[in-house]
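We begin with a single chain expressed as structure tokens, specifically the form predicted on its own.
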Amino acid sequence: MSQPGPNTPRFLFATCHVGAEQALINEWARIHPGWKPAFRRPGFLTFKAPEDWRPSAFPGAIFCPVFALSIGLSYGGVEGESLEELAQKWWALAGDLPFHRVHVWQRETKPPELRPDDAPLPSQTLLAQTARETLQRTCPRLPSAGQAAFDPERPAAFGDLVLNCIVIEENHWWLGYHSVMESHSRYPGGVFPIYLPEHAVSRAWLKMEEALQWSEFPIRAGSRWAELGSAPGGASQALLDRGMYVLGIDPAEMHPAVLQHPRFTHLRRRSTQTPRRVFRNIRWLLSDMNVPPNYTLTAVESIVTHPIVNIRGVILMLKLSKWSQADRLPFWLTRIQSWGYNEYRVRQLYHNRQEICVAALQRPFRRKRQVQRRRF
């Protein structure tokens, strides 16, 4: 561990969903005792480090908590009457920090349930666009990537050092700093550039596509999935769009566009009423049921632990009826690990609402027994 230099900040910043601030504060206090919340706005927080904290030798190498969309070293905010004044103060605050990319985005201002599905991404709002254009025009020293260093849809490379400009208000910007260590941190605000296609039958398409990009599961086209609680079919569509075979299990009706897809099969049953033999050739399982987490975990556990079922990986959307349920997360993860999944990731996705996503994988994959491969 290196000793902090004279310009090393004693604060971290984090962005999150509006409404998730206290869950993030509680999570940070549980994992990193001694840190104190400092500056706070809806969707944006900073934390002050304890006196004995030392930053790592790799600047800004901080892994993201579950309820943080993005996180990094915090160098403070600047205020100004004009864009040019803001940019000059921001670049002056950045000083001689080395960087490869500049990420600019606006903090969240509304809870996710009030955000329209076609709302611009945080990096594409009008305030974010004007801030980015001004910083790009006034940049005192371009990195090796040149003007492309400001492109919000061009992913940063792993290991890149990134300057973060978070637009707090129209006349208030914040300077953050991170190194790219996780897939979502390659994009401004930790948000993948995903847009709802016209053919999608529900916003679950967005959640599933984001979960697939974030989880980085080793999935090939032609893989066989089962989805518990599949109606009306948005998440199944995201899998079908990637060339998967999908078994949708739900007593409710599926959208005709999904039902008629040649790689989709619908079982109009509850998961508890579904014979386990239908999962024999399934290797991946998705659950996005609108039920309490314990119900979801019980339903999934009864499938993945069955002697004739060999599920390699699961993606679970766990609904939180109240934010205080987040304190149960360590127990839920322990339960999932007991099923034989030795790798897992957990995060509140940008397209999640009051829920979290758990992606768990068995590596190396070991089947309980050899079974004949066949189509369902």
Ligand SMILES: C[S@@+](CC[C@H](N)C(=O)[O-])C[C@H]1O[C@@H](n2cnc3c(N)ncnc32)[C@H](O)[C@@H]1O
Contents of the next structure:
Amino acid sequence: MSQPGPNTPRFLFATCHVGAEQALINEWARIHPGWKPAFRRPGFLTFKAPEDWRPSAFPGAIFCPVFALSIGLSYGGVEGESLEELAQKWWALAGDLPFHRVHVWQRETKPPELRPDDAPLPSQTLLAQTARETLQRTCPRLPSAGQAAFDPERPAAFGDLVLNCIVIEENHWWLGYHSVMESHSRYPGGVFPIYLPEHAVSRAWLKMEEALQWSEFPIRAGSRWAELGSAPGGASQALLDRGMYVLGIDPAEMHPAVLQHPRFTHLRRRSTQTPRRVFRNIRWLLSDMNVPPNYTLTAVESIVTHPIVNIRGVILMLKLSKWSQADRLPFWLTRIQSWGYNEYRVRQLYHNRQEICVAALQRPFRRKRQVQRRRF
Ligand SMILES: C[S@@+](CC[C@H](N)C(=O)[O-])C[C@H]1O[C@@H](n2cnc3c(N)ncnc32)[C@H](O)[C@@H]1O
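Pass me the form predicted together with the ligand as well; I've looked at the form predicted on its own already.
Full assembly next; the chain just shown is listed first.
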């Protein structure tokens, strides 16, 4: 592993959803004051380090902001009139940086609300594909993985060094660099290769599958889940597809395909009207209610802290009616930790819209001590 040298850049890049740029800038300023936003395009930003910043020997050992889809060291951009010119300049900029993988993807150009369900992933847009093919063809020194080093569907290994080519515009590519430290950074742009199956009744299927892959929760087929806000049922289907049992709680109608599933049960009522005993055998909880974050937190708190309930992990989709609500995140996390969840991750997922996903886990898992009835 090479140590940071005199040419290690003093900039980091981050990609994010279009619309989340200011939330990312605010978050960065809150956690790492002294960094200054520099180059900026929708869905793509760079930040200049303060004087006292010492680049890490591990380019990926950088903090992981909630609103960043991907992050890494930023080596700058190249412009060119042809693909060959762009590739030649990009490889020249990469110089002798060691690498195991090359991730190529296009920055987001539309807010997630305007992205059709069948839109290509950022690594599979036409511009990303042509950039990848050109870089592959002109690669001056193939890593040990050979041509597979460019394959966007093949996950990089933890610790791998990755050259990032971010297509800013057709004639403008960026060079980034990271080492893989997080589940999502194994894939180009931090986006898991997940596709909506034909049987899915809503796009929440994508969001749930992404949440499961990203959170790396230790779940097995046969685990028992409850979902608050389960209608029409895409997220429950993602769980059912993995062999889970699901209790869906929602006053709205479930899609018949979900309702008829042998491992699905519907309680047609609000979370607040649900007796706590129904959660007695549930170990995992998902909340996807279209309500303000404080409502979700109060509803979930009243379930997971109940003496007869033992929930090992929760996945909470917290809807932000205004981006500025993200400033409340530290308080929300303190509250979630106070329920006994000692491991947590937070991220705006690729398949989230104006919302964030919190995955919180109790490790090791300890059931609450049941109050024993005295026998006379
Ligand atoms: C975004 S939709 C959920 C999508 C769903 N997870 C899926 O996979 O298709 C939000 C749902 O939250 C439900 N909801 C809102 N308040 C609720 C509450 N207090 N208890 C249960 N469900 C609630 C709504 O009825 C609505 O169906």
